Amino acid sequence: MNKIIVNLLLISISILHAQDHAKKETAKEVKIEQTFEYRFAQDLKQTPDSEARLNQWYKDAKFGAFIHFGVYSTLEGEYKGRGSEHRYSEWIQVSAKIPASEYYEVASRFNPSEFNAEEWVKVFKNAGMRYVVLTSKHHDGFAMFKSNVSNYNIVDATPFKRDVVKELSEACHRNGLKFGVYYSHAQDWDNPNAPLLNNKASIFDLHPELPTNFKADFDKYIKEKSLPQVEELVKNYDIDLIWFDTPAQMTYERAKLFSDMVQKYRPNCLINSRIIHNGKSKIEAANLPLFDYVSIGDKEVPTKKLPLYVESPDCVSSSFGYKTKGNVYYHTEKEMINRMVHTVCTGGNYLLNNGPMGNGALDPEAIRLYGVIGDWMKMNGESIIATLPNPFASRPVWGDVSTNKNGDVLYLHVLEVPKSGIVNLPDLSVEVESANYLASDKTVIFKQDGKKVKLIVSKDDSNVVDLVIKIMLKGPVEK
């Protein structure tokens, strides 16, 4: 009898354990399914106009520089001992609850005298970047260009008196780079009528002078500041791309005002999805006429091919604006090259941010990291620029794959060399003609047996950040 009871207890415990294990496995599956790819319905398709604009230069460019630069750069993530706990230093006005009147004082001392557009562009071009996107107005409402809409700008409100957007735009185009601007079209902490996306601060923290019964009028803000400033940018500057952000309360009708304004003056200018979708919201098919490509979440990397063309906004450090106060760290060159490779091999662009210092000079660590990436790009850029995504059904365990436009050249990005030293490439229905290391042109030993290809990697090369193998095929690979 006792044995029967014990056995029943053991069986019950086993069942409960199995159920618990199943719940955990189910939870894991649910968590996996909540990754960003599931924001995309598989039948989404860019409009013909968007495809035409993307094909002019953007899909070939692959690699760009993102720049968060403004008044906040001078504070380096902290104000009077406050705000350093926030990850992004460019949010210092709300994280430190700085009243607009005090922030004006900070702005009045903003004098980035070491800013040199040509030097910046030289660094970006040397890194292998093909386009540049600068914050023309971030959420603090301060414009980095001469604006007749609001004198709260770098020309009228600071001792610097120079138009950073104009100088950088001209330097980019002189040196063969495309130029775009970031513009915060919904958030504007200088204007009480704009939405405030921060539950730790209120509009009354930033504007204590407001009456307690104040009610924001978002459409008034759009009409009087946001939309007119976008008009200034697209009318007065040579802009190839406009990067909107944090579209709080942005309905289709409101977003269309901005899209129409851009297309009116610059029909070839690209527009990103954050004109109406935030980086992590579900992409609605009805909104596709408003934008050309999708800006996914900050620092996100796609893990598979998506139905729409995407861009990953990454950063050399944990903060997009320059930060030295509080918890801040830099990513390694290996991390960034890996993320660029995976983004490009899934069919997207990689936009790598740096936050210049308050004096106008580029962050020295960003320069160093850009330099390392540039050295890698000089030897391996062929596998990134003007390529097509991985033609196979899944990403290989050792890294990723891109192809040339004809599909008769494969670029194997061996990010983690297998301990065996053998890189397997299954399901290749085309005969391999040759295999070489892209950086050195040295021959790679390979063996092909039907659809299976084995490549033997030299042990001397196993510590390379991304070992790129160029495979010449006797015909285009099937996709």
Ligand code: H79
Given for the second form:
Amino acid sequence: MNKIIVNLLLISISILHAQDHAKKETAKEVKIEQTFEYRFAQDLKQTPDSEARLNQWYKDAKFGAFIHFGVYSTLEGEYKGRGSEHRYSEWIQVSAKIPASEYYEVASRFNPSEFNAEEWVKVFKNAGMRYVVLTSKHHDGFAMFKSNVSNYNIVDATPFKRDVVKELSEACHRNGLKFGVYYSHAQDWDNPNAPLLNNKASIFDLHPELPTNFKADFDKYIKEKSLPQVEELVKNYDIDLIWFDTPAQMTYERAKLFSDMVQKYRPNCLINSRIIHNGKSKIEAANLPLFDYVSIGDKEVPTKKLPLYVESPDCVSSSFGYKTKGNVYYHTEKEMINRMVHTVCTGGNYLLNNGPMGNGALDPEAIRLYGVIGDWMKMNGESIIATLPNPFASRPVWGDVSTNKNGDVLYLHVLEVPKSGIVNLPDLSVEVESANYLASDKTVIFKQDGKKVKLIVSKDDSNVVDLVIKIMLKGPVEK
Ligand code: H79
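If the structure you just shared is the form predicted alone, then what does the corresponding form predicted in complex with this ligand look like?
Next comes the full complex, and the chain you just saw is listed first.
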């Protein structure tokens, strides 16, 4: 196609769609303004220690597997006809008000004989994931590792008797993946001294044997269970990351006990912000020495570049733990890729959860969805792994942008192919050398007029989940 035809095409199509476009852009920008900023004062700065730890592997990894696996996996969101109306199956003990003594019986039948760490890791690796975070103890208090602190663990309290944390950590490292553990350090439904964070069940529902005047002693819980179990994890396992959650009543002093413990044994181990901040709380500068990166809210996708490195804990389905009872839905592959792309282009990592089944096999629908992402990653992973975020001031209306580390390659993630077929770039002061589809290497027609760059994409591509265009620049883009 010669230049005149390209120009005519561009002019006519853009006039037709200019108004519509402008409206959409304004709506999107307003939405962006309303979301994340309030939690992150712009002068927050990653500590040099955290920066160094994050640079070791985490910032390049971008994509990881989150796994919620435990006693609750066997109940699939319902117990004796109760609890299935609640969103998260890992919350079944609270949502069905199961006393701890009764939950023990469920634990005593937990026998995930199909568990095969090597097979799990193959699925994660094939999805393009670079790290894995497994629940080593969720709020129910049950440890998925051999613990001498409490025999309420998978080796001592179940017929399975195998250490899942150990087997998975070894399989991850054998296959070149980093390994992390989730550890709920404040809540513990097995231990009445730990705070309960919900309005569905009381401590007396879970522990009917307690005297009515029972007073919880949280520091006793920390001293006797959660801190020594964290010590076991960092001492006995090869752990690259520890993922704390729901820090109810976590003062700076209490949280520091945990970060000091991690530092003592594993100075390179990353720590997430939920050691002290819940997913939605405002980040305090004074707390920055306690953690390395910020876990934003569960299933939240960042909308704007933030002064600290973040991770989005997302899920293939509505529940983190495996759930078949009551309402449950799975994301479409398009939704998940959109969420991953926006998270990475905003400057964060995407931790995508699956809930294995009670028998220890992975959820078949999670395997399918991970497989679809894996297929996409095989063609387009270059636009995700080891990239830098969108260098432009705002997110384009058609999708998002990442760059290579030098800043001289742009990856345009066209998540919604504009009806006009024209992709407008934000103002660019560098000259474009070439534009190609990343997956097929086919040339994309473009026109640069000063700072304005327009690309014409084919209508045939509008059903692609994320059409990635690789743009080579003559020099680095200004940030
Ligand atoms: O581990 C996953 C969740 O179980 C955990 N964080 C992620 C990573 C988490 N803990 N608390 N919360 C999330 C938020 C609280 C949700 C609840 Fe509910 C709303 C608890 C009580 C009301 C879900 C819905 C359970 C009962 C109703």
